[in-house]
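So this first bit is one chain, no partners, the form predicted alone, shown in structure tokens.
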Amino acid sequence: MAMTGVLRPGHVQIRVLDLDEGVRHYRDVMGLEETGRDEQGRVYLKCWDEIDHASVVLRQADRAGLDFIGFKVLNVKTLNQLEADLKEYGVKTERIPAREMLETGERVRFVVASGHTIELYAEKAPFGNGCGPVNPAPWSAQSERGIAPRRLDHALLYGPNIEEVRKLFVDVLGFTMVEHILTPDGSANQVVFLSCSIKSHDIAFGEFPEPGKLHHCSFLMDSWDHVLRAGDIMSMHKVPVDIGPTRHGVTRGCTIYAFDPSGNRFETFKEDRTPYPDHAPLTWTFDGLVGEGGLDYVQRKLHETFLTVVS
């Protein structure tokens, strides 16, 4: 598939209550590589197989959660066109200057109806994955450090008005809806899974009364064995686990949900679907989250925390 617009989730800025604890978790337990610190005190990190400078930015704050998620687009021409399309759609945008984030070009920022701040950007300095650009090795020493996810994979965000958000992502940004979970009465969407690639989702939104909430940021693992190894490392470091190890019925992904020291949920996730844009979206009823194993395929259980605990 020719990818000509929005390419992938590129970065998240996560609020942590204690920066040192946050760095220890994401760098030493998760195994992300620290790539810089800026004058604002933010810490930049990347997963081992990511090429660009940073995908996770930590900022100390008095409450946990997500400041924003950014998506990389093909080039500056695409960035300009998408900003024009957003404005024509009635969305107010803001240009964030180049280098406001380390090694990152201009960003187009806007707020969607769920209360979340979204960014688009075209330029970020390459950092490399340690394998080399010519005759590269299949993995590097960094890929064996800590949990060692391959990349930032997606985020699930909770807030109101997700149907408006779905329309914007599909009609303006070119995403496809891959799967959706219906409300208990079947009249609307409870969760929508949206992709700009052939992944099960690059971002998802869940209907929730409070705006701007983070459900989880997800990190891609190489295999089910790597998900299980992640669980071992979480136990060794006494990381509080929420759900798993298990498999989702929705997306088919193998998963563990857990919490960082500030209470931000994160996921170690093994992708198991390659839906193309011409594939019809899969539908899950709310009852299917339990009886058909939509959330937890192994236990066929609806974990209450999945619906209620956010940051």
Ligand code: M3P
Second form
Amino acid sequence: MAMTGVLRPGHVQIRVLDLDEGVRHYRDVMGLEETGRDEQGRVYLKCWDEIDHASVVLRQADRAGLDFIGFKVLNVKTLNQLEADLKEYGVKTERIPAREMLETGERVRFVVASGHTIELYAEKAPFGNGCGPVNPAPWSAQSERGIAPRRLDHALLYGPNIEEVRKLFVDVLGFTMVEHILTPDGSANQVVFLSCSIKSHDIAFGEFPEPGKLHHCSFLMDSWDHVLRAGDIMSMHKVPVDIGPTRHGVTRGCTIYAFDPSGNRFETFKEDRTPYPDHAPLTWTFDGLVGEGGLDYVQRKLHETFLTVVS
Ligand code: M3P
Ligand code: FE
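Starting from the form predicted alone shown above, please give the structure in the form predicted together with the named molecule.
Okay, now the whole complex, with that chain kicking things off.
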């Protein structure tokens, strides 16, 4: 498959209650690289193997959570086409000028029915991964510092009307639903896992009464060993862990859920699926989420926080 359209989640803007504390967590414990600060006071960071300028932007605010998630699309022509498609579908879009985010081109911004702000953009200046473009080394000093995830992988967002959101991502943005968890009575979706690639998900949405909530931002680790090493580092720095290390039955991902100092959940995650767009979605019943290990395959238990704790 030649990849076109929406390529991947490229940036998240996360609200933190204290900027210095947030930077210490994402830069020094997670091991992301700081790539810039802007006049609004936002701090830009990237994972070691990401090429573009920044994937995590921290903004100090009086409440935690997610300002927006941005997806990189193939090129400007694709951006214009997707904007036209969104408008035709009845979605109100707004253009955020180039350079409003450091090193980033124009963004097309819209709000979905779950209350989340989504962006599409085509241009972000390359920063490199420290390995060089010619005869590159396989890794660099940056890949060994802190937890050192390879890239921003996905986010799980909680809010109302996820069926409407699923339809928009599938019908307009070209995502496929890879897996889904049904509600307790089986009549609707509790969580949908949506992919624009052959990742198990590039974004997921969970049904929740309050709009615009963040469940977690997820960061890709190289291996199960690296997930466990991430757990060691979390313990060394007394990072509060929510669940894991374990494996999700849903997506098969190896995981730890933990919290940043502001209470934003994050995940260190090892992908373990390659679902092509022609593969039929996998279904989890709500009972399966618990008793069949959908959430925690090793312990086969629910962990109440999964359904209730968001930022
Ligand atoms: C993830 C993931 C559930 C699993 C969640 C999965 C709802 O966060 O990244 O695979 O059981
Ligand atoms: Fe996840």
